Amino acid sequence: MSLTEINFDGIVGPSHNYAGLSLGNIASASHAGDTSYPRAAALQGVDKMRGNLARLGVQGFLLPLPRPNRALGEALACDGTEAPALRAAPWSASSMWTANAATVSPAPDTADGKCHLTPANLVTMLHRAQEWPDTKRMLEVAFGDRDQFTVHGIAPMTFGDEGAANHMRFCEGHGSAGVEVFVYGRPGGRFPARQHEQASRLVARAHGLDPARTVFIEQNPAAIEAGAFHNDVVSVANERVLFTHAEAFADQQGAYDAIRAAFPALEVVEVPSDEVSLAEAIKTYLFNAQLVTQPDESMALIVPEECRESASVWGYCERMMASNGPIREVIPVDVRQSMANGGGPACLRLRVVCDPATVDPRFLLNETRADLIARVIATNWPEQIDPADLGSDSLAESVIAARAALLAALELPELA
C-alpha cells in the first residue's frame, strides 16, 4: 500500500454562528453576539482545501452534522424562555473543526497494523458533547474498510477527550513507524483543561500503541489560562519537526527530552517569548497552522492571514524562512470566519495517514467535487445569521435543506 497523509477538512456548516459558547476560547468569547456569515465561511474553507489539493496532491473533507439537533433541544426543554447559550447549543456548527473529531493512529504505529480512529467525546462543552454519535457514524462510512481501519467508541465521559488537537506524531516519513505524543492538561485553573491524561492513556491503549513509542506531556497551565484551550494553539508537529512556542508545555525542556528519548531525530523550532509573546501567538494562531511536507520534501507552514498582519509574528516568520531551517515557506490563508470563532487552519483539519484507495472516494476532494461543493454552498447556505435568529423555524428549515442538498449532491444518503 502507498501510505500518505490526508488532511480531512470540515466543511463549515450552514448554521455557523457566533454564540460564544466555548469557555476558555478567547476569540469565541470576544465575538459572541456578532453576525456570522455561513456562506462566506464555508467558501473560505473550500478555497483552503483547493490550495492544499494543488499543493499536496490529495485532500479529504468531512461533512457538517445535522443541525439543529432536535434531540438536544428537547433534552434541554427549549421553549423560547431558556438562556441564550442553551438555545444556541443545538445549532452549533463546531464540528467544522475536525481536529477535534477523533484521535488517529496510523497502521505503522499499531499492534494489529490497522489505522485506528477514536471519536472524541468532547464532554467538557455542551455544544460539542453532542457531536460524537454523528461523527462516529460518518467516520464509519468514510473509513469503512474493516481490513484497514478500526473506528472505536468514545472514551468514558468521565474523562474529557478532545481528539487530535492534543495529539502529535513524529516519524521519518508518514508511512514509517512513528512516535505518538499526547498532550493533556491538569484541572483546577481558571479555564477547564479539556484533555484529561486518563483519556489520552486510554486511547493509546485502545489503539495498540507501543508504550516505548508513546509519550504523555502536560500542557503549560499558563498557556491554558492565556487561551490555549488545545495544544494545537501553541505547537504543531510534522515528521521530524516540532514547531512550538517556548511556553507550550509545563516542563518545556522535559517535554523535548521525553520526545527525543523515543524519537532521537527530533528537530525543535522554538519561538522565544521575547520575539512572539504567548498572547500574540494565541491572538494570531501562529501555531494553529498546518505544517506539511510538500512533494519536493520541503516543509511549509499554512497560517491564518492574521499572522501577516502582526508585526512581531510576521517578522519572526520572515526570519525563520531566511534561516535555512526545516520550515522553508509560510503560506497565509483567509479563514477569518473560522478564526472569529476560535479556529485556525489546523482546527479545520483531521490528519489521517492511509492509502487513499482505502478511503470511501466520496470523501476525497478533486476539482470537480470542489466546484460542486462550492455551488451547493453558494446556492443554499444562509448569507448571514444573527444569534437572535437561532431557534426560529424558518432558519431551521433553511439549515436542514442546505445540508440535505449537500448530501444529495455528494451521493451520501446514509448520512441523512
Ligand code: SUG
Given for the second form:
Amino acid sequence: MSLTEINFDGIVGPSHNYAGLSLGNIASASHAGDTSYPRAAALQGVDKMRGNLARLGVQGFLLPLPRPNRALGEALACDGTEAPALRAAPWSASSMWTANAATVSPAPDTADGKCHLTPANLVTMLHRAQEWPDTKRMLEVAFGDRDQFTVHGIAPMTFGDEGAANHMRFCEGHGSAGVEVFVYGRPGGRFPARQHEQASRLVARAHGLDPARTVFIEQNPAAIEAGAFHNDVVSVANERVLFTHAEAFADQQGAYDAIRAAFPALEVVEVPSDEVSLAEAIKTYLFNAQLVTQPDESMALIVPEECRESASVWGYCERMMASNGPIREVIPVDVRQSMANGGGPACLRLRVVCDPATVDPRFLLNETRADLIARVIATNWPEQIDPADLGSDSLAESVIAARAALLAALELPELA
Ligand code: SUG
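I would like to compare: after the form predicted alone, may I see the structure of the form predicted together with ligand SUG?
Starting with the chain above, the whole complex follows.
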C-alpha cells in the first residue's frame, strides 16, 4: 500500500458566473455583474491539472454538481420577481472550489486506520449550502471502498463548516502520521466567520484524531475583515513547512508554539507585512497556492499568475527562490476566471492522502482522460454567461446537457 497525496481538482461547471454572492469575498463582490467565460474557465482548470499531473505523477478530479438546482429554486419560490442574488444561487458553479468540499484525515492520523472525509455543510452562504448532498454522493462513489474510507454526514447546520480550506496537516512525509491543525474564526466582525470552532472540534472527534496531535487555532479577525474568508487565503502547509502571512492568526507566535508543541520539526516561512501587505496578499492570492512535494523531494509553490504582476509579491517570491529555504520553485498558473470569484489554485483542489489504487479510477486523471474532458468542455460548455441570463430556460437546457455529456464521457451514470 503506497500512500500518496492526490489533488482532486473541481472541474469548473458550465454555469460558472459572476453574481457577487459571497459577502466578505472581495473578488466575488468586485466582479459582480461581469460576463463570465465558463468554457475558458474550465479549460484553464484542465490546463492546471495537466501541469500538476506532469509535475507530480498523479491528479484526481471531481465533477460539477447538477445546476440549476430546481429544488433550491422552488424552496426560494423563484418566480422571476425575486432579488437577482436569490435567482443566481441555484445556478452557482461554486462546487469547483473543492478545498471546501470536505475535511480529510488520512489513514495514518485516525484511530481506526481509515481515511475519514466529512463533507462541509457550507451553511454560511446560501449558494454554497446547496452543495453538500451532491458532494457527499460523489465522495461516496469516488471513495466507495469502505475498508479504506469513511464518508461522514455533515456537521449540524448550527455550526458553519467550510472543509479543508481551514485545515492544515503537518507530517514528515505524506504517508506518516500527521498533526492536524484546524483554523476557525470568531464571529462578530464585519464579515461572517465561516468556519466555527465547534464544527472543527466535532470533525476532529468524528475522524478519531489523537487529541495530542490535533491543534485548534483562531484566525486573525483582521485577516477576515481584510477579505481572508478562509484560512487558505493567508497560509498553506505541506509536510513540515508552514508558509504563512505574518497576520494570519489571532496570536501568531502562539499558533507557531502550539503547532511546534505537537510537531517539533515545524519549519515556518513567514512573509512579513512590510514585504507583502495583508491587502496585497489577499489581492494576489500568494498563499492560496499549492505547496507540493515533487518526486525529487523538492517543494514547489504553485501560485496564481496575478502574483507575477505584483512588484512586492513577485519580489518576495524571487528572494525566496534565491534563498536557502525549503521553497525553491514558484510556478505561476492562469486560473483567472476562478480568481475573479475568489478561488485560486489551492481553492480548486481537495487533497486526499491515500493509495491511488483504492480510489474509483474514473476520478483519476491521465492524458487520455484530460483530452476527453477538454473535448467535452470545448464542445458543450457555454462560451459566456451574462448574469442577466441566469433563469433563462435555454441556458438551463445547455448547462444541463453539458454536464450530462461529461458524465457520459467519463462513464459516471451514478452522478446523473
Ligand atoms: O466560497 N466564491 C467562493 C470562493 C471559494 C474559495 N475557496 C477557498 N478559499 N478555499 C466562496 O466565497 C463566489 C460566488 C459568486 O459570487 O457568484 C464564490 O462562491
